[in-house]
Each structure stands twice: as structure tokens, then as C-alpha cells.
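The chain below stands alone, shown as C-alpha cells; this is the form predicted alone.
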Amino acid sequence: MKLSFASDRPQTFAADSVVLFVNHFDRLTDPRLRELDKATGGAVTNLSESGEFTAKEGEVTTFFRPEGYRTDRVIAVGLGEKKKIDADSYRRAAGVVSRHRSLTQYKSTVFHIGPVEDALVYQAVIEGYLLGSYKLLEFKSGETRKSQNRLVNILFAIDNKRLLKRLQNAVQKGRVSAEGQLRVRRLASIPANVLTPAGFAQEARKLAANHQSLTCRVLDGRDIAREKMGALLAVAKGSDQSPRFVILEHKGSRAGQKPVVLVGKGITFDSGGLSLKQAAMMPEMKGDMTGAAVVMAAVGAAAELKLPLNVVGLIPLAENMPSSKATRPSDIVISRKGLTVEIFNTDAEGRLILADALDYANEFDPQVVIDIATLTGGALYVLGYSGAPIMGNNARLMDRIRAASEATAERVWEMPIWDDFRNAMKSDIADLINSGGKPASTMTAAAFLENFVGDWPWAHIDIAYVDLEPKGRPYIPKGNTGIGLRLLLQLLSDWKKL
């Protein structure tokens, strides 16, 4: 995809199409629509009066061969009511138009956003287009493997030439963030017979090889045993696939700067172990490594954007399977920290691998640690498919995450970690138990993780269920969403010492 930038009126561009982003209207006050109405013999007025197009959110229409324009088609996409429009309105509109045949069957287009100077809007438009148009085709065959989208050139028309460089930078940042989110979607969609723990680690190595500031170190099963990561090893025991532990570092600042450490859950397939899941849930479990994919993509995007910050990604990887070697309910395992954990439910495995990773984070003397995981089925009953519960130990860090959430429309909501939840994770015969049962399971899981957090600010983001879109939305087609990438990248981009 080639992106270019210019400052001129819509009529002047010789592209296959021009896309106008327009507010809902009762009267033609937008100069671009008035000019288009004149150039089409009153077509805009006619569609408005008939109610066929008034630029309500999600409405799209095409005007062919307007007189005086150097393009054959002008595509108008509605943003909705002006007072309700924000950056995500543009992201959604771009997602809608990204699959419109008048756009995708031709090679070039111009995005004309209008008299808007907010950089977040320009970032949102390219994000919406790239995210909305994505399809995973690598497992198709023959002609079905080829993309039907022919668009390869997008020119952003910017009204104010003085802002050209700043808005160009915003679009480029949007491209990086969208491509990072698409990396997450792709990895979460790859079947587990292809994306094993070793296969995921190889993806991390390939990513690091493309960026000078990135280093990648991979611990294999023997290394993990030497690190005494007993909780991670306990999860991996039932599988023939050996676990891995990936350490991905972006060195964007001086060596002495304490890093921001990101930790991602990497269960490449979760059968539930001996606490076997229902068959209907199994196909989704190839995506139980989405947190790991988010962390890998976020560190990679930080490197591509050359963020002046040291970032470490810690990714524990395992497959949770039932076998004669598998960890049993009632077993007791010893974590890297030395805390003993009674296994009540082998399907509460994600917190076990995160526990060893959170303890390993101490090796980096971090300024802050954030973990992200498809952790609990209970998250569905907290916020449904609409947002991710967050928990932590530092109010300023929670404020930072909320601010990043507002900027990206990746919604989060803080939940408490009360002593009731901490008490639920105490075992009668070991230090901890790995499941407190169904009541408040999202919060009790965080209470379990809290035991492995060092003396640093920490946040936990549970993306279970928001990692999958059941129906499809403008820039989030049905399937894996890749949520969390834009949230973390915004947080890193705006980072200031707590």
C-alpha cells in the first residue's frame, strides 16, 4: 500500500475515486457537497430529499462522472450527527468504505476528510481502512487465495498545507498501529498445528530481525526448567509441544532507563487440560495466545515508530493438553517465585504461565509492568463483548490506560481487587489455589496474579471475549479482533515516567 499526501480541492485529483467523509445533513452546507451537487445536476439534493443518502453513520453512495472532476467516481461516506462525531467515527466510516466495490475494484483513491486538523482523525482513517479491509487468505488455495482488493494507492488530501507534515506523521503512525493489529489478528487465526510454541517463537525472531533496535531471546524447555518456572512447566506437561519463553526487547533509550515491561499470555491451544472444555468452545482456543501476539506486535510497532523508550516483551508459550503426563486437579506445583500452587482446575492455566513471567519481570528492574491475556470466561459477564476489565495497583497507571482507551476506542473499565478476592485464592494445603471458582472469577484471577508482582506499578488487562467479534462491525470483521495493540501502542507513544 502506497500512501501519499497533497493539499488541493477534490476536483483536481486524477484518481480512480475520491472519498468524501461527510457529516449528516438536512441542508447542503458542506462546500464539497454543494460543488458535487452542481457537478451532478442536483444528484446530492435528490438523494437527500428522497432519504436515500443524508450521511447518517455508515451510509455510502457513489456519484459517477461528476462534471469538472478528474475522477470517474466520488464516494460519499456518512459520519453521522456532527455533535457526536469523534476520531472513532472516522475510523468506523473508513472501515465501512474499505469494503465498497467502487473503492476496492480500482487501484487508486483520494481520501478527502475536509476542514479537520485533528491528527487523531487522520490516524483513525487509515486504521479504519486497513482494519476493515483485512482478510486472512494464506490458508486458502487456488484463486481464492488471491485478494479481490485492487486498491494500492491512497492519497490523503489535506486542506491546510501548513499541517501537511504533522498529519502525514499521524497517518504513518496509524499505518503502523493498524499493521500491528493485523499481525495480532493473523497470529490469533493461525491453527495450533501450525502456530506451536516453537512456531510462535520463530515469528518473534523474524520480527526482531527486521528492526535494528529489537533483540529476541528464546528460552526452550531446558532453559525454562533452569529458571525454575514450575508453573509454566506444569501447564506444558500434557503436550508433546515443548514450551518456550520469549524475551523481546526494544532498546529505544539510554541503557540506564528502566523499561516498560509487557507480559502476554501465550497458550497456543487450550483444551482445558484434564478439566476438559466443552467441544463447542474448542475451535476458538487457537486464539488463547492473543495476549502474547499483542505484546509481540506492540514491541515491534514501538521499534518501527522509533519510540524513545525501552520496552521489554515477556511471552510465556505453552499448549494445554490432556494426557497421561498432564497436570492433574489436586497437584501442587512450585512457581519461579517459590510460592506453591494447588491446582483446582487445569483450565485455569493462563494465570500459571503469567505468574512465572511476572516474577521474571524483576530481572529487568522495570518502571512498570502490564500484562494482557485472554484470561477468564467470567469477563463475558463483566463487560460482555464491549470492553476489557482492567485491574492494578497504581492509580496513575490506571489513569494512563483509560486515557489511551479514550484515544483509541479500545474500551476498558477498572474493577477492584478486594480482600474477599484475595482470600478466595488461598489454599488450605498450599500457598495459593489456581481457581476460586465462578464467583467474581475475573477479579479473583487478578488477585492470584498480584502475588507474583514485584515492587512496581502493575496493571492487568483481561481481553477474553473482546478478542473475538461475533457478528462484525465497521472496522472489525467477524473473528479475531486484535484488540489491545492500539491501546498499548498509544500508551507507549504517550509515555511519561509515573
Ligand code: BES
The other form holds:
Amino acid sequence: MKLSFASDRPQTFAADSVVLFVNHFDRLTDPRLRELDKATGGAVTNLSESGEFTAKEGEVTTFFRPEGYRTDRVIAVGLGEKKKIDADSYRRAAGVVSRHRSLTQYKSTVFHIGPVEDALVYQAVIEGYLLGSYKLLEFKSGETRKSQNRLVNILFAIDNKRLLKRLQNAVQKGRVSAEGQLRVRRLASIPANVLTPAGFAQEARKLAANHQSLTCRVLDGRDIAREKMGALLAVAKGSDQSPRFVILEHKGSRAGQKPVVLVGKGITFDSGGLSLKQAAMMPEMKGDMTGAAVVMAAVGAAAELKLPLNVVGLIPLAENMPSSKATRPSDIVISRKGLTVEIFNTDAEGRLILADALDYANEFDPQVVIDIATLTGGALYVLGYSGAPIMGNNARLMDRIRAASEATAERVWEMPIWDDFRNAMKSDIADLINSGGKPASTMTAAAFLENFVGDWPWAHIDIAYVDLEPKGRPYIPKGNTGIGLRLLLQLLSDWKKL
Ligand code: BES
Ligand code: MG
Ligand code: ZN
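Please supply the corresponding structure for the form predicted in complex with this ligand (the preceding block corresponds to the form predicted alone).
Complete assembly follows, chain above in first position.
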């Protein structure tokens, strides 16, 4: 994809198409539409009077060969009611046009955004386009493996020439964040017979090889045993696939600066172990490494954007399987920290691997630690598919995450960690039990993790279910959403000392 920039009126571009992003209208006040109306013998007026096109959200219409335009087609896409329009309206509109034949059948287009100066809008438009047009093709064969999308050149028409540099940067940032999010979607969609813990670690090594500022270290089963990560080992035991622990570092600042540490849950397949899951939802559990993929892609994007801070990604990887070698419900294990855990339910495995990873974070003297995980099915009953519950121990860090959430339209909402939830995680015979049962399971899981948190600000993001889109939305096709990447990248790119 080649991205370029110019500032001119829609009439002047010779690309295969020009896309106008327009507000919902009753009367033709947008000068671009008035000129288009004249150039089409009143087609815009006719369409709006008949109610066929008034630029409501999601509406798209194509005008062929307007008089005096150098392009063959002008595509108008609706943003909805002016009062309600924000950057995500543009992301959604770009998502809708991203699959439109008038775009995908030809090589070049122009995105004509109008007199908008907000950099987040320009970032959102390229994100919406790249995210909306995503399709996983690598598991198809023959002709169906080839992309049907021919578009390779997008030119951004920028109204105010003086803003060129700033808006160029915004588009570049949007491209990197969207590509990061697509990396997450891809990894999460690859089935577990292909993407094993070792395979995932290999992907991290490949990523690191492509960036100067990145280093990647991988602990194998023996290293993990030497580290005494008993909780991670307990989860991996039932599988023939041996676990891995990936340490992916972006060194963007001086060596002494304390890093931001990101921790991602990397269960390449969650069968539930001996506490076996039901068959119907099990296929989705190939995506139980989405947190890990978000962390890997976020560190990669931080490197690509040359962010001036140190970031460490910690990624525990294992496959949760039943077998005669598997951990039994009731087994007691010793975590890296030394706390003993009664494994009451082998399906509550995510918190076990995160426990050892959170403890390992102490090795990096972090300024803050954020973990992200498809941790609890109960998250569906907290915020549905609409947002991710967040929990933590520091109000300022929560404010930062909220601000990043608002800027990126990846929604989060804070839930509490109460003593009731902490008490639910106490075992009669060990220090902790790994399952507090169904009630408030999202929050009791966080209460469990809290035991492994050091003397630093910490936040936990539960992306169970919001990582999966059941139907398809403007820029989120059915399947893994890649949620969390835009949020974390925004947080990192705005980072200042807490
Ligand atoms: N990976 C699952 C959580 C999950 C479920 C993610 C559905 C996405 C969709 C996690 O390992 C799990 O099984 N959690 C259990 C914990 C329970 C046994 C305390 C759950 O939430 O049911
Ligand atoms: Mg599980
Ligand atoms: Zn899981």
C-alpha cells in the first residue's frame, strides 16, 4: 500500500476514484456536494429528496463520471449526524468503503476528508480502511488464496497545507497501529496445530530480527523449570507441546530508564485440561493467546514508531490439554514467587501462567506493569461484546488507560477488586486456590493475580469475548478483533512518567 498526500479539490484528482467523507445533510451545504450536484445534473439533490442518500451512517453511493472531474467515480460515504461525529465515525465509514467494489476493483483512490484538522481523524481513516478490508487468505489454496482487493495507492487530500506534516504523521501512526492489529488477528486465527508455543516464539524472534531496537529472548521448558515457574509448568504438563517464555524488549530510551512492562496470556489452545470445556465453544480457544499477540504486536509497533521509551513484553506460552500427565483438579503447585496454589479447576489456567509472568516482571524493575488476557468467560456478563473490564491498583494508571481508550474507541471500564473477591481466592490447605467459582469470576481472577504483583502500579485488562466478533461490524470483520493493540499503542505513544 502506497500512501501519499496532496491538497486540492476533488475535481483535480485523476485517481480511479475519489471518496468524500460527508456529514448527514437535509440541505446541500457541503461545498463538495454542491459542486458534485452541479456536475451530475442534480443527482445529489435527487438522491437526497428521494431519501436514497442523505449521508446517514453507513450509507455509500457512487457517482459516475461527473462533468469536469478527472476521476471516473466519486464515492460519497456517510458519517451520520454532525453532533455525533467523532474520530471513530470516520474509522467506521472507512471500514464500510474498504470493501466497496468501486474501491477494491481498481488501483488508486483519494480519501477526501474535508476541512477537518483533527489528527486522530486521519489516523482513524487509514485504520478503518486497513482493518475493514482484512481477510485471512493463507489457509486457502489455489485461486481463492489470492486477494480480490486491487487497491494499492491511497492519496489523502489535506485541506490545510500547513498541517501536512502533522497529518502525515497521524496517517503513518494509523498505518502502524492497524498493521499491528492485523498481526494480532492473524496470530489469533492461526489454529493451534500450526501455532504452538514454539511457533509463537519463532514469530517473536522473526519480528525482533526486523527492528534495530528489539531484542528477543526465549526460555524453553528447561529454562522455565530453572526459573521455578511452577504455575506455568503445571498448565503445560498435559500437552506434548513444551512451554515457552518470550521476553521481547524495545530499547527506545537510555538503559537506566525503568521500562513499561506488558504481560500477555499465551495459551495456544485452551481445552480446559482435565476440567474439560464443552465441545461447542472449544474451537474459539485457539484464540486464547490473543493477549500474547497484543503484547508482541504492541512492542513491535513501538519499535516501528521509534517510541522514546523502554518497553518489555513478557509472554508465557503453553497449551492446556488433558492427558495422564496433566495437572489434576486438586493438585497443589508452587509458583515462582513461592506462593502455593491449589488447582481446583484446570480450566482457570490463564491466571496461573500470568502469575509467574507477573512475578518475573520484578526482574526488570518496572515503572508500571499492564497485563492483557482472554481470562474469564464471565467478562461476557460484565460488559458484553461492548468493552473490556479493567482492574488494577493505581488510579492514575487507570486514568491513562481510560484516556487511551477514548482516543482509540477500544472501550474499557473499571471494575473493583474487593476483599470479598480476595477471600474467594483463599484455599483451605494452600495459600491460594485458582478458581473462585462463577460469581464475579472476572474480578476474583484479578484478585488472584494481585497476589503476584510487586511494588508497582499494575493494571489488568480482560479481553475475553471482546476479542471475538460474532457477526461483523464496519471495520471489524467476523472473527478475532485484535482488540487491545490500538489501546496499548496509544498508551505507549503518549507515555510520560506516571
Ligand atoms: N480462556 C478461558 C476464558 C474465555 C472463555 C475466553 C470464553 C474467551 C471466551 C479461561 O481460561 C477460562 O476457561 N476461564 C474460566 C475460569 C473459571 C474456571 C474460574 C471461565 O471463565 O469459565
Ligand atoms: Mg481455561
Ligand atoms: Zn484460557
